[in-house]
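Below sits a lone chain in structure tokens, taken as the form predicted on its own.
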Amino acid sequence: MTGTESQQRLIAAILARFRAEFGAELPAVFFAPGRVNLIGAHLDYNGGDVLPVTVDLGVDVAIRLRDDDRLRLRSLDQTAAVDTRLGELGDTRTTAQGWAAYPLGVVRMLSERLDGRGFDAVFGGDLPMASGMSSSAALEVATAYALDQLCGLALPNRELALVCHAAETRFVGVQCGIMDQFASALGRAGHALWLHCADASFEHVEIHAGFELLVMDTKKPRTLASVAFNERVRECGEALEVLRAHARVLPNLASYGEADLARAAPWLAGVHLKRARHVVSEMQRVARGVAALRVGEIAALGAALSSSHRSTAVDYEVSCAELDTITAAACAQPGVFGARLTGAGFGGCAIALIEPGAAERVVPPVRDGFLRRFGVEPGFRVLAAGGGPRRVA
């Protein structure tokens, strides 16, 4: 089945569920993409640069505005149905909202612009859940873009990204950086997004032909990711305070360089040195990756990815045996330029840059070796660079 056929079947399933739940009047359908981050691991909340690319997987929503303030949300992927009203939304999520807290957070951020109108909606997607491909951000962006289009808000996509980030940080309560929402909202077909998280400025960098993106799903849930993520945020904040006290005062951890680490060496040690060293070196790898992407030097880009994985495993300590195994196995195959984990780590997916058409010979040995070691068959998919959010029906 082609990607287009799969998308059409998903939309048909969403529309069928919508009719069953809410009646025959046709809704509009909108799509927002997921993303993989080529390079720039854990830099967004440290004020650094990242290089995500949207993919041809994401979240679709069938949505119809109402004349009252009722909000009725359903999902093909989640069993819980959520019914509430605009006036009942507080400033933070409730346990009863469950999965719907993400779109409801967007509604809360836009509530003053909606003229008291609610909506009926059914969501569905083809992104692997909890895999590091930003399914939650795609859910938010699909909601924001749909409401913007249907309500005539005329907000720029950058503003929609900020709305979605506010929804996740202020309403849902996840202290994430801006990368996921910006990548989904600002994706452009055939381009990566070079995002400067310190000031939310960005540039689209054309992706030249010469590689394909192989996503490798370890099938390991990222059960440690939320707790460990908060730990890394805290540790980086502590490292920043040491550098400000003993090197120089800069706005964020990603602003420092190797000379600053050396200057603060007597006071910066242990876990704080490791976290800071990853951030500083990862900034350098992003710069090399952008330069390589601009001129189509895929081998150099792949080397930066593999170096990034080593740093996230050793200095940032967010990898796991499954991710280390699958990336190493991929890099050992002819036709693979480099590989690294994507997302927060501790499970989920890794990505590999491969020669066009190489997947058929790369996948079998990687899959078989992983299955022998862990007793789980990993998933593989060659993805195309996607675009941004759009109406699809």
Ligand code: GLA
Second form
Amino acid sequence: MTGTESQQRLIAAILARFRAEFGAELPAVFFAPGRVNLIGAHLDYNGGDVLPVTVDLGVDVAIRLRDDDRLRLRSLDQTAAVDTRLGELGDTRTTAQGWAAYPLGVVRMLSERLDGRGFDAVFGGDLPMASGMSSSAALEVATAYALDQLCGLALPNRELALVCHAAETRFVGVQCGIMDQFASALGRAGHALWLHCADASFEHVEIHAGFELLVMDTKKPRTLASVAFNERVRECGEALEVLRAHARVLPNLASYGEADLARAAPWLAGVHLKRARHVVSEMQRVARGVAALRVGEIAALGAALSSSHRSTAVDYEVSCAELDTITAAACAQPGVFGARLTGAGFGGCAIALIEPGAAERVVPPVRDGFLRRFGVEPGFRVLAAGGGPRRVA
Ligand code: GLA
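Alt. form predicted in complex with alpha-D-galactopyranose, vs. the form predicted on its own above:
Starting with the chain above, the whole complex follows.
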């Protein structure tokens, strides 16, 4: 089955569910993509640079506006059905909202522009959930884009990304940076997004032929990931305070250099030193990675990825045995330029840069070794750099 065929099947399944739940009148269907991050781990909320690639998997939503303020949300993959009203949405999520907190957060952020109209919606997708490929950002961006189109808001995609980021940080309560929402809202086929998170400016960088992106899903659930994530955000904030007091005053952690770390050395210790060292060195790796991508030096890009993984594991401490094993096993295969965890870490997916067509050779030994060690069969998929949100039916 080709990508387009499986997309069509998914849309048909979403429409069938919509009819069963909400009646025959046809809804519109919108799509928003997920992403992998080539390099720039945990830099977005530190004001650094990141290099995500929007993928050709994502979230679809069939949606129809209502004349009253009811909100009825269903999902093909989640059993909980959520019914509420615009006027009932508070400033933060409730436990009962479950998965629907992401779209409802977007609704909350846009609520003043919706003229009191609610909607009926069925969500579905082909992105592995909670695995480091931004299924939550895709849920948010699909909702924001759909409401923008249906209500004629005419917000630029950059604004939609900011709305979705506000939904996640203020309503859902994860202190993430802007990368995922920007990657989903601003993706361009065949390009990576070089995003400067300090001022949310960006540039699309063309991906020349010469490598493929192999996504490797460890299937390890990211239990408590949001707690550990917010803990990293806090630790980085504390490291920034130390650097401001003992090196010099700069706007964010990603602006510091090695000389600053050396100057603040007597005061910067333990986790604070490790987190700062990762952020400072990762900024250099992103610069190297972008330069290498521009000129098609894939070996140099791959080396930057692998060294990013080591820093994320050793200094940032967001890797795990499964992610370390799968990336090391991939890198040991001929035809692999480099590999790293993608997304927040703690489990979920890793990516490998491979020679075009090498997946057939690379996957079997990596899969077999992983299965022997962990008793779980990982998922593999070669992904293309796809476009941003769009109407699909
Ligand atoms: C998660 C967050 C992003 C980013 C990455 C780590 O995906 O949502 O904002 O911080 O982790 O790079």
